[in-house]
Amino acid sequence: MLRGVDLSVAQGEVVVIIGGSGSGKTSLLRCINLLNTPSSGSIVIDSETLFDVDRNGTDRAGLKSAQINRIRAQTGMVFQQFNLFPHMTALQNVMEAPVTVKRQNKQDVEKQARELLGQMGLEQHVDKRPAQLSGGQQQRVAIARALAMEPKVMLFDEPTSALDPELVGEVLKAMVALARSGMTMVVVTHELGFALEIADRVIFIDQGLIAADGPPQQVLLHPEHLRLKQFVGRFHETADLLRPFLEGKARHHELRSME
């Protein structure tokens, strides 16, 4: 349960949300586009009010469903599970919403869809169905599908958690490229290395509250909050355990190269 969360994200900013299981991070993400409906509070996207309900339950926005759907369409969402249509090709999955929901010209949409899939490194897979793609490829199709609706902000809910470890990197690489293109992004993830590299801000949620909010170097490398110290401590411990192995591997590669 979220409790008094107050969060603003600037245009072009990449905000990473971290926290333990059940802390409220996914609930916060889903509230942004009303997949979860808050009991009270307000949600504003690009100066347009999507939701505004006071503590007495009074709707101060008074929006009709068509208005709500139009504003919600400004957010793209990528989930843990890929949720692709199994009977459609990658290209058809990306084209479906712009053609069906926005009623855009099919030829124009196909051109855009091919470009988006190309940006995701999937030029050779446009005619394959989800079952013919790896998990990492399916998740990149899901990202392209969300981008096809031309959102103003992209929301990612632990997009790599359902992937095998060797496939995580290709999805994170696509997300890094998207962030560097200037897309506004809010990302729930346990990939703290990714957060350190690409986030403008890292937010730590604990028991429904924002317990820390700041630059990644501050939040991840110099945590002040006790629960945050415990949370990121596991990350640092893992890094410390891997460092001798990685250094040894690098040294081994160096010796092989010298031979």
The other form holds:
Amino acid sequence: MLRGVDLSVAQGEVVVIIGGSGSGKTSLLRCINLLNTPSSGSIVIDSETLFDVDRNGTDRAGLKSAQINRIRAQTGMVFQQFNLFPHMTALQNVMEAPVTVKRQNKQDVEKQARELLGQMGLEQHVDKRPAQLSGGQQQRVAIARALAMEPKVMLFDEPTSALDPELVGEVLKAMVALARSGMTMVVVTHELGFALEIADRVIFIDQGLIAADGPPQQVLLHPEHLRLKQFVGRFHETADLLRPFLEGKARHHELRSME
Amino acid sequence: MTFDFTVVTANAHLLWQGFLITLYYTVITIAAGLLIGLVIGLILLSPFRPLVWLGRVYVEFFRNIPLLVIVLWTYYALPIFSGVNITKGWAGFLALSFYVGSFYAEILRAGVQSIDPGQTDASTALGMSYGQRMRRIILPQAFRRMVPPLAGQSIIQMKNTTLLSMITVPDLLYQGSYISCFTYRPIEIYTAIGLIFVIILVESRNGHGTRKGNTQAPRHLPALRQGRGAAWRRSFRRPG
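Can you swap the form predicted alone for the form predicted in complex with its partner chain?
Now the complete complex, all chains and molecules, led by this one.
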């Protein structure tokens, strides 16, 4: 349940949204591309209005579903559960939307799709079905699939939460590369390390409201908001508990190699 | 009491004619039923409440009235109400098709609704329209899950065509009762008819290998492994 959120993301900015479960962070993300329909408010992407309903429920934008789909195609989304199409190979997954939605030439799309999958380190796996891939590989296919539509903004909904711990690194690595390439990104995640490393801004959502908004160092390392203190505190506590163990393993951890 | 099964072979040509009629109605009513089921199923899945309600009325109507009543009503009562005279063939065809269509519609609805909502999320987020999502993402996955229940309903449909004999369509059962009228050998004739159904339906199932957990023939039967089943399953894969 969101209770009035004002958020603007600049081009090329990487915004990380954190918050407890049920705080509304996933709802916020799903509202950006209208997978969830807000009861009122407005959504504007690259100066195109996607949604505009006032408090009385009057639709001031009045978009037809075809127009909504067209604007939606300019946003890419990556899901917690990957949601790859299981009846298609990795390559077909990536090619599907450009061919079906944008009606682009199949040969060009295939070339671009192979390139994207290559960037994700998946050259070996282009002809495999999702069921034959590991979680980390599936999520990288999902990122490539979203990028194939050449989106203006990428939305990530807890992209590493369903992964085995040893597979988290490869997905984060792909996301870091994407952020460095200048992609506008809105990321819901529990990976506070990732937020510290790459975010331009961290937003803490609590009970449907933006409770804190600022640079990652300020929000995560010097929290002022009480609930945020508790939230980040738990992370620091866990980190303290795990530190001796983590430091022993850190040498092999891919996160380290990101820098 | 002695049995005399020579009446079966002696009247094989009559049974063969009846069998062809049975097969004919099985095929055309399944084909029409699938079409009806697709339309009604999509109506059941539509976001428009009044449309869904109409679909539900259709399904509940045809699923809950005994088929025999539908067949008899279509042949004897419909012409009186509508003023249109229809042949017994058309009456049987319409009754059987609309009846099985209601079951197919429910199979389609259940098949589509069993697909993870994440698939809709993902395809929607990519900008796909409702039609594109259905055609490219949801239905191809749902159809695979629908094969076993569709096969089951189609088996029932073949057996249900025997009700056509009640409106004197000369199907297998009608021919059987006709033969037993002049041979006085109903036991032999009806036993043979039962066996014909068993053989045809078991054979069609083996050929298509749709039984759950037995989609692959055993290793020591390579002939079956390369049989129609494999080709049929291949036809479900997307080319390219």
